[in-house]
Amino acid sequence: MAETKRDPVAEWATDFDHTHPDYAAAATEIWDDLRAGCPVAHSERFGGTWLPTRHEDIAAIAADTEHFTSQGVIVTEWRPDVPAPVGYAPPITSDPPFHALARRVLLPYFSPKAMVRWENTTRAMCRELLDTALADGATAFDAAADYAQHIPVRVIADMLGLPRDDGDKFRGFIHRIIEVPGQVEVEQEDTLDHYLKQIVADRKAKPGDDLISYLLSADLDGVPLDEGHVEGTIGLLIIAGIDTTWSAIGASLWHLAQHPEHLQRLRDDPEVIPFAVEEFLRFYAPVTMARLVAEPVQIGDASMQPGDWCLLPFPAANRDPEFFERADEFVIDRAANRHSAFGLGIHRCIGSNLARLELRIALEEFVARIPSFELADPSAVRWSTGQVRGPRLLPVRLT
């Protein structure tokens, strides 16, 4: 399995790579430079993308279901050739109107009354991963690979009635799709569509209780889900339901381990924690998300044309200094706040009540264990590339 080096960027307003390892280490920079000189960025990459960095942009073309598609939602040097209204990955890959019954099909699921169940699960694991951290009296580990990763796997594999072990699985559909998409040869038994396959026609065999098989009994109207739109539902699980939920609790314990006075903000005052879980989603929203232009549109001085990929940066769009009061700031006890690390338009995530619930529990339950803890070697950090951005490496030790 080969990856492809990437080229070096020449300049990050006609060039840029959100792939590139030096885009993960600088996003933030690189999305203020970007607002202030060339708010909506192009490169002849992937066969044409823009890169939007002003609230009021990315909430516009969020919204304009008339000029983009959600056919695709990755950015690859390939085009997605399951059609829409449909796409590869419902509802996300979905347009109206498509779009609003495959999401209504997830939303018992999701609700918050739904949560209820993962509490103590989710509890249990923070708890165990920390016991297995700190066993023999360790006072260093990896804060993400060894906590942060391993949380959303367990919680979406017990959700889907899936093994546990298949946890490594999962990080590696997760790195080939979203870090460094299209870049890696792979073979057609390793690849996700080949497990997603293997799963589904089990669990037809043998259904349970749990959400491919509610999938599988599930309708639209009357008329049965087909598998492939199975398929595609379990695989958005499998992918956005980990990779940005690790990486909201990975970010928020990087920022944790260099601010000591709000690790002890969280452990003397409980109640500001319901207010630092939506600053810490604010200020390290993981997620961007992509459209293809599906008609010609001009955004403030760009031409977009048919096939163009758009990028959706909401953590750019969370950091506008025209959108927020001191944007630029981690303000732990933030009362209006009302960011887009959810996404913005038709497409807010589903899964927003599990992520908050995993980010709330992960933090209330390390602060609880471990009272104060820095950066064992803050260069050995490393932020994942591509559309998700968190800390795929973050080695800490308790002080």
Contents of the next structure:
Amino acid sequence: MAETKRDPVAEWATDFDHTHPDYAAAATEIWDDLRAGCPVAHSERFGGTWLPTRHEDIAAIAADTEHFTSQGVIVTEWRPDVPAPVGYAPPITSDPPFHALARRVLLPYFSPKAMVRWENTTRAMCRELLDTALADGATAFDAAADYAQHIPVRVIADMLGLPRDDGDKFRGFIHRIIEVPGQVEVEQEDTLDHYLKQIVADRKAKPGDDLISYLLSADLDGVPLDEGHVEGTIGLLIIAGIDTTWSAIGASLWHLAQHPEHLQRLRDDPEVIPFAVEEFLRFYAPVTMARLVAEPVQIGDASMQPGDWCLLPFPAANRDPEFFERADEFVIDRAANRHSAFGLGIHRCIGSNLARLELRIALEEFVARIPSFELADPSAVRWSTGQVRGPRLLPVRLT
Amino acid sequence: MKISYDRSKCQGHNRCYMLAPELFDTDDEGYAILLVEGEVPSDLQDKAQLCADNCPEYAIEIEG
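Moving from the form predicted alone to the form predicted in complex with the partner chain:
Whole complex next, starting from this chain.
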């Protein structure tokens, strides 16, 4: 698998590259610098891309479905060719009015009450992963590669009725599509499209009690979903439901490895956990979304033109000192926390309740099992590139 | 203290339902349903304030 090497970045304000390893290594500092000086950065890369960094601008763009379209949500050299308002992976790539229909089909499956059925399975998975990581008295393991990354893979596989062993495939798709978009050549039979066609055809022939079968039997105002829609939506759930949550869990564990006082607080004071989970989500929000500019629009000094990309770095919004008190501090019991880790506006992450459940349980089980731990080798920690940010290598040692 | 909720602003973040199930339920699609009308009982006023302070879409307002 040959990956393109990224050209060095001249200036973050005029030449940023969110898929560059230098961005992955220092994204928070880059956002802080840009927000204080720029605050909407531009780059000629990817055919023209904007990067707002203030909460106010990001919220305004997220709410503006007139000048911005969701037809494209992952910044690439090319522009997606499945037209609005449906897009290639509904509802994330859909615009009004179709968006609301495509979203309504999924909402009941992801409501907070529907999540209760995943609580026990998720907890059992976390325990099993920790059993394996700590087998035979092991005192060191990789908290991202051996723990965090497997949790959402297994939950999504169960939800879709797919083998948990397909996790390696899912991670391959995610790497190519999110971390190094369009920068790797693959054979047709190894593509996500090919996989989706296969599993949807299989399930059509043999329905079960799973989300794919549910979508195949669902309708939009009386019209059954076409196979392209079902494939796109399943692709979305595989891509969006995995590395995002894995990143949030990994980043939270990275934090706890360096803050034993917070680990202790979670153990001593279970009532703080819901607040801590929201603060982890604020401080380490993994997801930067994107839009394509549909109509010319002015955001501050930035004159955005149709066809330009505009990134929506919700993690940068979450660190904006104009919007949050003590924005750059992790406050474990922060009471007022209007974070936008799950986005803002009509595209609020549909899996937010699932992500929250997985993050909470992953932390509860880790805290219950591991009295104290630290980074085994801080220089070995690797953060992902692209629009989802989290540690991919996180070696830890029990202390 | 009075609490009000604007369904047209709600995007189903469910922060209120998690913080105060005594004040908010959710419908089948995960949108909030405000359970109290008018005056917030005194023992729930702190929670009502929390709900308002954590709604990412400013769909909840507190008066008084």
